[in-house]
Amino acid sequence: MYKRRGKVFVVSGPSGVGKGTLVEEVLKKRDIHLSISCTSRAPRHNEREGVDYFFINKEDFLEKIDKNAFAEWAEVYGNYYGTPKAELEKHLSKGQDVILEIEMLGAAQIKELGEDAVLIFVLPPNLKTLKNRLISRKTEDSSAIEARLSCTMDELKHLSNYDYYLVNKNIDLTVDELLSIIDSQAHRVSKDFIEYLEESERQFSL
C-alpha cells in the first residue's frame, strides 16, 4: 500500500504583502499544518509564543544551527529565523501537507533538502501599495521601511527560483488562487511515488 508523504508549500514575499493573512485563510479552508518558525527577535505586541513563533535568544539559535536542528534558517534584518527539522518531519512522514511562511533564503534551503516542495512568491500590486501597508502597521521607522523596500527589489531578481507567483491585489481572490495551487498538487507525481513504483514488482496496491 502506497503511503503518501506530505508536501511542503512555501509562501514567501516582502514584509507587508499579506502573507500572514493568506496563510491564515488557507488554514481555515484546508487540512494543512502550519509550520511555526523559531526566531531570535523579540515578539511584537500582538504575537504569541508557540502560535506566531517560538521565541529563543540568539545564543540558543546559533547552538541549534551548529547541531543542524533546522530544515532551513536565515538571518533577516539582523534577526534569525528557522524551521525546526524534527517538527517538519513529524508531519510530512504522516502524509500531512505543511505550509511554511518563510523568506527567500529559507525557501531555497527547503528545495535543496529534496522535499517535494512547491514555492509560491506573493507580490504587491506595486511598491507604493507595499510602502503604505508597511507604514500603516506602525511597527517600524521610515529607515527600516526603506530598507525593506530595497530588499524587495533584490528579491525580485530571484523570482525564477519559485514555482508560482501571486499578485495580492484583492485578498479574497488571492486566497482562492493559492487554494487552487494547493489543490492542484494533490495527485502530482512525486519523487516518493516514483520510488514506490520502482520498488514494486509485478503487482502493487495504491
Ligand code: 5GP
Given for the second form:
Amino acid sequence: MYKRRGKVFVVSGPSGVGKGTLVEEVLKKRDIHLSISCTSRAPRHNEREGVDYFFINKEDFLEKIDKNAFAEWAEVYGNYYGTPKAELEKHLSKGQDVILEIEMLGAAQIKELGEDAVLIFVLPPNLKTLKNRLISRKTEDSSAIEARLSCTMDELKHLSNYDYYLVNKNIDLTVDELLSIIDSQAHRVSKDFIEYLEESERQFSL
Ligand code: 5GP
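Same protein, different form: I have the form predicted on its own, so give me the form predicted in complex with the named molecule.
Below is the whole assembly, all chains and molecules, this chain first.
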C-alpha cells in the first residue's frame, strides 16, 4: 500500500510582507502542520513560547547545531533561526504536509535535503508599502527596518531558487493563490510515489 509522505511548503519573503497572516489564513482552511522554529532572538511583546517560536539562548542553539538537531538553520540579522528536524520528520512520515515560514538560506537547505518541497516567495507590491508596513508594525527600530529592507533587496536576487512567487496586494486574493498552489500539488508525481511504483512493479502487485 502506498503511504504518502507529507510535502513541505516553504513560505519566504521579506519582513512585513504579510507571511504570518497569509499562513495563518491557510492553516484555517487546510489540514497542514505549521513548523515552529527555534530562535535565539528575544521574544517580541506579543509572542508566545512554543506558538511563535521556541526561544532558546545562543549557546543552546549552537549545541543543537552540533547535535544535528535542525533540518535547516540560518543566522539572520545577528540571530539564529532553525527548523527542528525530529518534529518535521514526525509529521512528514505520517503523510502530513508541513509549512515552514523561513528565509531563503534555509529554503535552499530544505531543497538540498531532497525533500518533496515547494518553495514560495511572497513579494510586496512595492518597497514603499513594505517600509510603511514595517513602520506601522512598531516591532523594529528604524535601523532594524533599514537592515531588513536592504536584506530584501539581496533576497530578490535569489528568487530563481523558488518555484512560485506571490504578490501580496490584497490578503484575501493572496490566500486564494497560495491555496491553489497547495492544492495543485496533491497529485504531483513525487519521489516517494515513483519509488512505490518501482517497488510494486518488482513485486508484480501494482
Ligand atoms: P523574525 O525575526 O521577523 O521573526 O524572522 C526573521 C526571518 O527569519 C524571517 O524571514 C523568518 O521567515 C525567518 N525564519 C523564521 N524561522 C526560521 C527558521 O527556522 N529557519 C530559517 N532559515 N529562517 C527562519
